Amino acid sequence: MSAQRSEEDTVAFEVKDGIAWVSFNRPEKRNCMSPALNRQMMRVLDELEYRDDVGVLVLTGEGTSWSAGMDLQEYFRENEAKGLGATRQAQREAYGWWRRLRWYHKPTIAMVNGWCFGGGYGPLFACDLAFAAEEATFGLSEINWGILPGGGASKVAAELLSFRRAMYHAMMGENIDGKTAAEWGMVNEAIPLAGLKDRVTAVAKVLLEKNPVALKATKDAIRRVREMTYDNAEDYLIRAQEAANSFDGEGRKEGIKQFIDDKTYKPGLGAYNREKSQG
């Protein structure tokens, strides 16, 4: 079934009530990724980013796996065997919609509903926000035969864990599951599988009532400090505030409006009502 299904058929998606159903479809090889589906997925992001109807995008897989990683067979061997061009080509058609997944405009969420292993790290760390199936399987198999996690999975490693259990779930090659990676910090949460789809509704319908420049301003915000010195950040969140109220002022304004004047609305409780700016 593999060699009959199209390049364009390699990722399948829907839009509903705002929410970017994106998944993975290869689900007869665990939806690892080839060449074909990392060029279709850029191109469905392309799509998506800045749709009026599409305010959350989700990440998932068909079937019974989130991915596998990459394809050993199309991936690999047969790029290599074409030599070095080929091989770089394959690395920046992954790794490009990787980057632009890690600086989407919307908000995204991982919903991991199976296996996850190797370069499906680099998506899964791309999302904003990721939730697991606690019968989901994790794992960094590569020490296993014969080679170190590339791709940006050691990074993903080292950024998600702790240093000893970074360096434990890269060189033993031993799966974890969806409970423990929660446990461990690579996911947000881990629910059972029957529960999962409901909880990453709630979560993107919560997201969806936000203000939506401030979200990218914040989604950015989070993945830049994290590399700087506290003065550092302190200087750009200065500046990325004051961008983000260049783009949508008023929109800061009637939430402030609403706390202090309507008294309508409390900042830990919930979203301001942005219909009311938007009329």
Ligand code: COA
Second form
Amino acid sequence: MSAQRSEEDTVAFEVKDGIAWVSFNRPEKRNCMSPALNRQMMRVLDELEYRDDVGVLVLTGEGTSWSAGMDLQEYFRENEAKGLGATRQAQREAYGWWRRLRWYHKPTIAMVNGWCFGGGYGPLFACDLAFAAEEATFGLSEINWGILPGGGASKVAAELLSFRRAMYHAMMGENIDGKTAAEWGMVNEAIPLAGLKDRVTAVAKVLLEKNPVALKATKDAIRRVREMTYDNAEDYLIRAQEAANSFDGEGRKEGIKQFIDDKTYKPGLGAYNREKSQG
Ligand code: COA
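To complete the pair, please output the form predicted in complex with the named molecule; the form predicted alone was given just before.
Starting with the chain above, the whole complex follows.
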């Protein structure tokens, strides 16, 4: 019914006070992910990743939805009609930007304002932190229309949920609200929708005060060590910190100095003043 949105218009973003607010922008289609949206999201991530005025990226949705998952018409049906090559290309485009987001240079926050279904679990997991509206709705609806939760969704459920919950969630096709998603560990917190943006802004501001090299090293470390033995993790973490030192050798020295010598802050209670070390 509605006029077709241009590819460029499927994702909206604005940068304000160090935070890039990126939105799925197909509210009339509940922000389901079409191939056009997937391509545009990769372009937007590309544009924002190394900008000096971006310290944190927030991914949210326009309208009543975060994302209603993959576009059943444009991602599934139309590509299947074109053949296997088209399907594989569409998968590469979707999985590509989720992977890019999992290892993004800046800290990332999912701000789940409404519906979050199926394929939406890919970008949800890709974000380092996640905050949901209590009123949001999460579901692995795939079983309801006759497929398994693909595109990483089963992996995300198994990563974030207990075995029994993942099984129930995937097999029953029942939805949960934001509060339950927080109880189950799918998101960090659930907040009434009216206060969601304020809470996410406050979290982003805390992240903006931290050393960005240390943040990137930290977020990668938490993802990487999940799949390592203890000994391998110990070794990886030594090497990751030493690599981080070569990007920012002064930051941690300044952090130690402001605590031990200047006595201007306590690391147990907050971050050191990075402006001093830069100034
Ligand atoms: N794929 C394709 N189109 C979708 C879509 C999806 N995943 N989700 C929503 N849409 C479209 C609808 O077909 C409708 O299009 P139309 O206006 O041209 O008829 C439009 O978006 C609005 O959706 P509607 O169902 O009327 O909105 P709602 O607010 O009543 O319901 C949902 C919202 C999310 C509950 C419902 O749209 C839905 O169940 N979507 C599918 C969710 C899903 O299974 N996703 C997993 C895919 S892996």
